[in-house]
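Next up: a single chain in structure tokens, the form predicted alone.
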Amino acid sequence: MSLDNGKLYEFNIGNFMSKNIAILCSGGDVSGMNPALKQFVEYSLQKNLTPYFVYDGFEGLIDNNIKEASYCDVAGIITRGGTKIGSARSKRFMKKEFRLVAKENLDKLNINMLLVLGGDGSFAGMDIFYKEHGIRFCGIPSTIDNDINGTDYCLGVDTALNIIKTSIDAIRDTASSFKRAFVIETMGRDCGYLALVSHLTSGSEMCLIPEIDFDLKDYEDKFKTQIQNGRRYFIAVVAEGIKQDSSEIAQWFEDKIGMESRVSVLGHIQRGGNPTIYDRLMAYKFVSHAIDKLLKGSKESVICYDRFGFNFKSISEVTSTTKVLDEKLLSYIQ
């Protein structure tokens, strides 16, 4: 930026910076995306930018489904889960010819800044897009799995955890009434964060996640002793990515522990629902920091959150390493 005779100018590699900015959602939806869209529109207008929505993720970039957004487009959406502008996974965007089409569509609207709500796969795709065509972007981690390296928190996680908490509390009522074992399966194909935190905060008796090898035999004597001492039920929280199917865990309870069992797969209810206060606040902060970063001339980055607060990391930092769960939390179930 430069100041000349009291007038503020913004420069981008020698040219006047576009005042148009767009946002899209990519991959799985999460509660918190709609609050992010609301803040995107309101903060963009506050910063004298013209906000645009890209509908249906990268597919919308290719199909030119890009529309200017206003206050009326985001009125009332802060309470809703999912995303008003849709999300998608795009195989076409992996091909160079379709990325060129996307660039041409953005050029027609003079858009050279993008906010991307998604995961590391979406950020990797945008990294290629930037290097080919110079469309600057900032990624906002948005996945309930909380499996993006470099950030302790991803948008949507708190809402998902609260939905799991409510589900476990409700299932506990019937488990104790019927003297049953319930195997509750959470999402988490490669990362057991949801199962781990839900286990620790619900008081369940077993937690099985992909990060820790387990042998069910190790639980047999302990669980049988608990039954002899009066235990009437068991709650086991397992991530979908463990080496055994949830139904096999339930069968083990019946065959080896001697307790009737049921499986409850929570599935996609974890991705929806009314966004919690914390997810709404994080959406507000993520978006505001991301727009500010782009206005300062940032080319490509991902906004992250850790014990030091908000910070920005390169795409390679985020995508090159697998997320590792907190060792202290892991120690509680080993």
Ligand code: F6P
Contents of the next structure:
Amino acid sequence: MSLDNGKLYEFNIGNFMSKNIAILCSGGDVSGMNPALKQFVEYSLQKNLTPYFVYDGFEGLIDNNIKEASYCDVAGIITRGGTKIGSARSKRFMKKEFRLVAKENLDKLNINMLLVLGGDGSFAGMDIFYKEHGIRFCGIPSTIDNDINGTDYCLGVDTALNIIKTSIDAIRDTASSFKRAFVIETMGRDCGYLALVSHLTSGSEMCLIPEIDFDLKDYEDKFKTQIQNGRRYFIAVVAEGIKQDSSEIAQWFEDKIGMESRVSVLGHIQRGGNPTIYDRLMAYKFVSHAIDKLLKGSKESVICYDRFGFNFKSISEVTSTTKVLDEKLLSYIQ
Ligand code: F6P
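Which structure goes with the form predicted together with the named molecule, now that we have seen the form predicted alone?
Whole complex next, starting from this chain.
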């Protein structure tokens, strides 16, 4: 045992167990990160750990932007989207020499447990870091894309879906007033989850996602008949990852269906906003389970959530395969 700045650090030679734990956010921020930071500080203190914030993702690890956190740092943040400690997509962390600097910075503070809120790319980077330097970590899936293999849920998805729902509901009002077709583009990178669920829950007429091949011709007769039968407007929810531009889909509505059209790219509003109850609760549970797992001596894992509840998977399991969308959900639009 040794004393440093009045704090007690426990050393277990060979297995180096410190009482210091850090958290960072990496990649696209999500609503739910702030509730996760709050629970991280409070649960760590409850478990007699000293919590640290790493600011601006892996960049902060490299730049030694790591600070001890207290209750005061997380007061009032549960209601806010984004992340109080910042996030980044770090190119430097991909390089060995910068990972060594990161390790040295953590060593200075005797931190050897890390929670990483991010996507599979961040976890893969962390895995290399663990293999090189033995920093134990637990990944918490956090991306509105919901595209991480092995988990049915990623933090931030529910808030994003609610933002999309509110937007589509509002667009429907104007679409119906003007007899227009609206092509509403959602985020998600190569994954169509946000578009698919938004389509099903907002009653849109069309859903185009990267996971399903489509031919616009297949919609022509059906849509024209619907107009003859009195339909005044169309809502098409399209994922950003499909091969065609949203403007081309809108043009198709004008040329082939004969309806004036507009495009609405929802963009980054999907990443922000007041975290929903579900995301606050999931943040709470993800973080608590992750800390418990690290305290049990786990070395590197990702906490996942599926129909069996919370469970831990290896990095290779979550990063080696592309996420496949739920077949039942997909069947509803086929
Ligand atoms: O991965 C989250 C995400 O919001 C994607 O849905 C989107 O394609 C991307 O990030 C946008 O990235 P940026 O914020 O760098 O523009």
